[in-house]
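The chain below stands alone and is given as structure tokens, in the form predicted alone.
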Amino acid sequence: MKKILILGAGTAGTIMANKLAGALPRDEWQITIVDRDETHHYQPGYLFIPFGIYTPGDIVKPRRDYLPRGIDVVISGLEIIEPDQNRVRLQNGRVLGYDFLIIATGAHPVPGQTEGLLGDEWQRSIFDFYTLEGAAALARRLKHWEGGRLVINIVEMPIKCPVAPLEFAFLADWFFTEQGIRKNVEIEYVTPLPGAFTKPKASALLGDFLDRKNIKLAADFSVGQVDQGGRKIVSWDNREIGYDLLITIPTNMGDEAIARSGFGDELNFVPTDKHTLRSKVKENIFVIGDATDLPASKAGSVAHFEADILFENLLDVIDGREPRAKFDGHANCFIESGFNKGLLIDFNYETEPLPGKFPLPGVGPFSLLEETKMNHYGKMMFRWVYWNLLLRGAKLPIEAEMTMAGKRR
């Protein structure tokens, strides 16, 4: 019996497990998926916890409820991947062999990478919201915070969901307005990028939104250290920004097992062909989602579109052909802008976000690069789509390849 091993049962790994289980004969193929714990997190929901919109119970469910029956689910951390032997050693002592390996080990924040970020003030005056624990702790802090200087800082790129820090800034503006203390809160958005976002046109639009909401933008600011005693962040070129409450988006890194295996980059992301999703490590290893080093957003929509491509390519390779499907870097992101409104951007490797209607040309119902209530509803409805359709590998009415239909240049 031939074996497919999937490392990671997050968004990307779960989608692939469901797609493959529905396509490969079970008497010929054994599918095994490995993850470190039994719970699946709807990670876009972390953003809403600090503002009381979601609770932790809204975004955490049993992992096995979303994995197909008949596959082998192994709960363990990874120790090392040994490509030359076609096997993976787990931290529980098991050794798993494979014919094809899919690395879907994701990314996670590593605050210890920045001098002074961890310490006595962690989860007291310094918080993250890219973890469930951090988001829940921040919710408790914001509930009774009376105001001051709120600084939102991206330590370095790439990060998961690049628009989430902006969404946090917009929601903070809304939240403090609703609390009646917005006049007591100074919000500053601090980024290593030259503007508010990675794509110039969207960056200009989002920068304008920051201005309209009285949120200060500090660009080209690369944090070298955090001075907890002085409550300030210090850049590598010795600029300083003070804070009363620091919301950090720490360095994001891939799984430590990638480093132990000796083939990741400096952030433990796996070298990957940006079109076929085949690894540059060995031909029978493929990579998907946040684990890749692709110049694409590390976002759930990207994992979804990559899964459609990888599914086709893996079936090609199984049949002895070269992979034919090409991933174009397609990303599609709702951006919550507060006050029950939102924006939507759709782009790929070559094409920046453009205005228009999505997904139906001229109809929508969503508007690109425009703030609307419908975009907000789309953002909020996506949680149902995620649990009931996306994770289960269902065919959605959005193609993996970005289309220019409905867009205006």
Given for the second form:
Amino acid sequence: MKKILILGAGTAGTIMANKLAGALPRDEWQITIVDRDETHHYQPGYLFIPFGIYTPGDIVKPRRDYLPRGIDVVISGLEIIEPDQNRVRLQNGRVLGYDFLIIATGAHPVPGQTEGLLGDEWQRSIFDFYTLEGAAALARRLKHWEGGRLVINIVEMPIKCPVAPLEFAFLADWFFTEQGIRKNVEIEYVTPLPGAFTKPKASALLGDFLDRKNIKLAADFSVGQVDQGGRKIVSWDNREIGYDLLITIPTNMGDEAIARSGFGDELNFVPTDKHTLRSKVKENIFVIGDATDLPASKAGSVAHFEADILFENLLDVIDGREPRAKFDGHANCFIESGFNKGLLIDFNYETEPLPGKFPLPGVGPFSLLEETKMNHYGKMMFRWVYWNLLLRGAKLPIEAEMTMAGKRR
Amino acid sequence: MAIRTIANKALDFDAEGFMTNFKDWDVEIAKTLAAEEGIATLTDRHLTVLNFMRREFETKGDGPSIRRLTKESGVPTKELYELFPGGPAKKAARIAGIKKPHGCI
Ligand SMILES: Cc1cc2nc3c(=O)[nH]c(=O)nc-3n(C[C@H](O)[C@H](O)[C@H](O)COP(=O)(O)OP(=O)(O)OC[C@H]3O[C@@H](n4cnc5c(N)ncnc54)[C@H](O)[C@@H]3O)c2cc1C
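For comparison with the form predicted alone, please write out the form predicted together with the partner chain.
Zooming out: every chain and molecule, the one shown earlier first.
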């Protein structure tokens, strides 16, 4: 029996398990997937929890319900990956060997990386919404908050779903308007980037949105320290911004097991070929999703497009050929903009987000870089698509490779 | 693209003012570029950072992030911001004669 081992049963690991189980003969291949716990979170749903739109029950499901039959599911943390021995040591003491390894361990927020972020005020006046616990605690706080200065701060890039903090700002504007206290709330968006977003056209447009919604933008601000007593964030070059309520997006990092294995970069991301998704660690190790060091967005849609490419390349390598499929950095993100409207952006390594219609050129139903109700429905529909199509590795009406059809420069 | 003459050398710069060929660089050029960035004198600490950036660029084809700079060059983040006020990764890259770092997406 040949062995494929998948580390991480999140978005990317689950898609790969489903694709491979459907393609490889069961009497020749043993597929094993490892995760530290039993529950799969629909992470895009974290965004809606603080505002009471979703509850935790809406976005948490048993992992096994989404994994294919006939594969081995192992619940354990990872101790270390040993590429030279083609094996992985688990925290439950087991040792798993493999012919091919797929690393899909994702990224997670690490607030301890910033001085003063954790501590007495954590989940009192300082909250994150990149974890379920954080989002749920914030929901309880916002319910009774009477107003003041709300500061949304990205500590450091890259983060997963780089538009989520902007969406949070837009939804906060909507939420406080609905609550009738918007006039008592000052919202400021503080980012280390030179503008609202990374790509120039989208950044200008989203910057306008912030303006129109009366959300202040502080750009080029790299936070070095949080002063909990003084309720202010302080940048490395000593600028200060005060808050009553701080929403932080902490440094996002890859898993500690990657660091223990000795091949992660300074954020524990795995060095990966940006086209083939083969690791630079060893020939029989591949990487997918947020765990890679690719210069692409860390998003579920990206993991989905990558899965198409990785699947083809694995089949090539299994047949003794060189991997031929090439990932182009394709990302496709709905951006919730509040008041039941949304935007949509579609881009890759080379082409920034452009206006147009999507996915059918000229028809839509979605509009790129434009605020519409339909885009909002797309975002809300994404939860159903995620559980029922995306995780199962089903074909979506969007190709892995980005297309210019329907777009205007 | 623009050709400028600095320290008696004709150098090619991109639209954002970054040198396009890092091999043309020397410390005299760095002094001029530093002055343009508002840094009057280049100290040994500046040069530690600049040389680290150039080594990274040579081996990886891209300048390092601030986090990597701090971790690998031994210069703490706080000091990096003092040495290159207003954005160490970008400013130091320009003075080091390497291309603008791709940074983050
Ligand atoms: C607030 C928020 C909003 C988002 N919104 C969107 C959106 O609108 N659209 C979109 O496309 N994407 C969005 N995303 C991003 C998306 O959720 C991720 O990019 C996607 O889940 C990445 O998939 P992955 O498989 O790489 O990682 P994950 O899905 O995070 O899976 C990693 C898995 O590995 C396991 N694991 C890690 N380390 C270990 C270990 N040491 N031992 C055992 N198991 C381990 C984890 O338990 C986890 O199950 C959002 C994310 C957040 C946080």
